[in-house]
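Next up is one chain by itself, shown in structure tokens, the form predicted alone.
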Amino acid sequence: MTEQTKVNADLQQERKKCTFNITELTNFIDGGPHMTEERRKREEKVLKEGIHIEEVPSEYLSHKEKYELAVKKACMLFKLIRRWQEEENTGMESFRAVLGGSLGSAILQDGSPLTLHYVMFIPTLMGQGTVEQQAYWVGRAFNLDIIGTYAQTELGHGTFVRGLETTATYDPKTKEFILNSPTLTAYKWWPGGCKYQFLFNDHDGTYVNSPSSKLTYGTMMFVRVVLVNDMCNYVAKAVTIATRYSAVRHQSQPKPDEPEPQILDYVTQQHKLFIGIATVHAFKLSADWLWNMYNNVTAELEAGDLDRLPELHALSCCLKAVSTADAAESVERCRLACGGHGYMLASNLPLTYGHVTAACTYEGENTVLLLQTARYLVKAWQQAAGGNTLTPTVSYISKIYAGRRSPPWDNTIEGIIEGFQRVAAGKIGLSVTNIEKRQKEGMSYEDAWNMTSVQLSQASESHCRAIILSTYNEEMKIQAASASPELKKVLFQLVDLYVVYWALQRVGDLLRFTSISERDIEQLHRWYEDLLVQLRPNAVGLVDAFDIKDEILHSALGAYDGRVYERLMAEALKSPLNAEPVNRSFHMYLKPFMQGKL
């Protein structure tokens, strides 16, 4: 082994510490083997293209220079792409395999100027086109003929589209139709976050109404349930870097005359650190689950049943506000556990951060999400009240409803899953209660709903956070049933302290929505800290088997040989800062100075 594929001993300990099989796991992630090597095959195919190496980096570059390298790179990347396509037949798999947080941010950290375009343009022609339209349209934008985007965002404008001020005129002499942005505010402004698509007639401009004007969401919730697995893939990379940089980092002196320990023995980045991991799981057995539910109900829309499609709505709603708001706080906590070399954009948690905030805000303001299921547990507390069956998703809604009483607390998982949809239950209830109250009082139901907003947002995240919780708990039985006895313990130890975790996290609301006593809440914590003892031995293998490679990972903290000091200053001779010992600078104006000559 050579000094420059030396792996870091520290690294390597952690390694041999692992207790399962990280093949097993890896697998276990992707689905089976045959999508591991798929996946595999797919990365060294694209990575051998070398499209994502870079002279100089990004961040070195103008931003004019940032942007002619991206046409450059994303016009290679989907050349590519449909070279694929021609040998292998594949259809839109082929774009969300590298357009994803995944290998799409290796290629184009920054993000691609043609996602859009294959991830909302086309899938909306397939989606809500006419069989002409389609004919027509799809195939010249698969080819790149045509180019096309999202323009709805307006300067002034965004999620309330009745507001845009742009206008489309049909002209029945040319057959065309003509943009008239009148004023400043009507400028586009951030293109890409499009609530609405109308289709019209190729001949006199008239509108053609789909089969549900429910339909028109189509795209958009696409995109949300896209976004839940892109989620995974940000926090996979996150938590990989700051788990491996916290086996290599040795840091103060807790017991004299003892060497510094590495700091992932500290109890507190394990606790920074651990959840990362198991949310990385959570997001993707979720993502699973809301995609396949996706599928499903798109099946029935073609078949004219819109029933499960209000259900969807307002699941993609929150999932996508919870999972994106999460994230955010993921890569965070990782990028303070990392210290000061975290803030370096060597690092690439700068960068993954600022992928996952900002889809706090694209496709649905995540405030916006959240009063969006609102609206749809407003209904079902209503229907429960009624007496009406409701949906699999809030049916928990009619039996807290029926049963009023907490129940004894039960210090289980299952447990601790139930109080939360208590929590959910009696949050959505008082809203309600609210609405009402101030209905009577004289407002209207616009302005008593605009009262009770904050209170419906947070009946919305608890709604979402106990789906998340039975959802992964509920998958993982399924999903692990076959895994081998080692590794089916720490998935299962991961699904614990997910769910103590945010136990501890909602304490307040357990305290006011259920039984839970004084002593159960030392027991959980207890619980806790026992699970963050028992996954120390596994923390690298865990985050190996996320099988990020690095050139995807794009990390000096987070490379798979630890060598984090080497690679720190590699990155750091890269700088034009660095080109010369001194800068001219010191010459031209700091000598001077210093000199009283300036």
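Same protein, different state: after the form predicted alone, show the form predicted together with a further copy of the same chain.
Only one chain is given; partner chains and other molecules are left out.
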């Protein structure tokens, strides 16, 4: 490779093969050319400040040094944003960009110490404060004159809010709240954020009720909706890294007379990666759709209409659970697809996995959330049984309830999606039957629920799959309507891949609850394998279109130029251990030990 051809030859070749306009897809993802331009400008502006540059990568530092560096960087970053706000009156997008999984992670790889302030503290003020309180506090919080956190969890208490032990008692004399954590298990734990202040400035100490007690869910739902979107960013990163690396890496020699192929040419590798690309689009459209619904429901709430709140709650629960679990699996699969190099911190895949898998636990543990959705689904089933009309996202239940017999299987995208609805309805129905059977055997409802909860959580997951599959397909039809024919073709190949992939993953469910046959399944396998072949030439183009800057990817394996080995070597040389020919531990321990003198 000479100085003139700085991009790896394989990647150049891949980019030539691409059948669609990469910029068109980037614009499509961003929501228009204007949005792409704004995002890029913002990224350049932040990155040119150089806050992200580390002389010694922070992975080599001690815990304390890492902490101090993170506080320093966070202050520098938000100082910059504060300056913009003053100079240019930039909007919320600047905050979202530096708090989310994209731009912010270029600067603060372990996450920002100020994230909770913005995604929990401020939304709580806005969702639950009175108008007067908001007028006083929200501006100060945005400007970081005060920094708050969200200190719900206690050492011995998590999900179950009523179990919390800490009390806050108002003292009218001092006009202060007296906080009391009476036991070891009452200690506040995981408050996140680097400095926190309790904000119970409700002035006379009485609690002012929100317009509805249900509004308390607002903050949590908001965060869950944001989380689904974050998952897109993480999966997009991981799959960009793994796909580019797979185009550069050559391995083995299946045909004796030919050179070692790119590992991207192995179908098992395509099987690991392409579903990740499709997942980004599926989650993106689902997150947008959920975001719209969130805004609509919030508007309805303000008008006093609470009808769709339980539905939104049920949706945000299962979408949070399924998107985080899928994202974790997808990122880990990308890491495993990069072999030993994927295990290195320099790939940035282990850290990305750490962020994503944490999301399976925080903001509502996934199993707990699936069971929350299950409660809603069981109610919906009972309503359908009573002949009532159901809200839109569960209306399929009454349709299927009405005509219980499986229609002939339709081996198309629409047919598969309908099959998934049939699976979800079938599993909900079966769970209800089992609960009732157990009650008849003498169990309490709570015990019968508990005994059936593995099946209930699986029913909930199936419901969520049906939602994601149909949303992805339907929203893509709308969004891609004005795309060029070349792009449209690839976008729908991804939809097909996603739907067929999940049909094959859940073939047992389909066999139980629909009339799919062995012949249909074999056709699906073939269809899936053909889709991998069709997508292969566009793989690099598809991840290029995510348009993630090298500073944000932060990966020796995934950089745009594909100079994987040069970058790995450069990273290894940054290790303080490689700054000296022999570490002192050799002279202190190993040499005397080998000579029997230790």
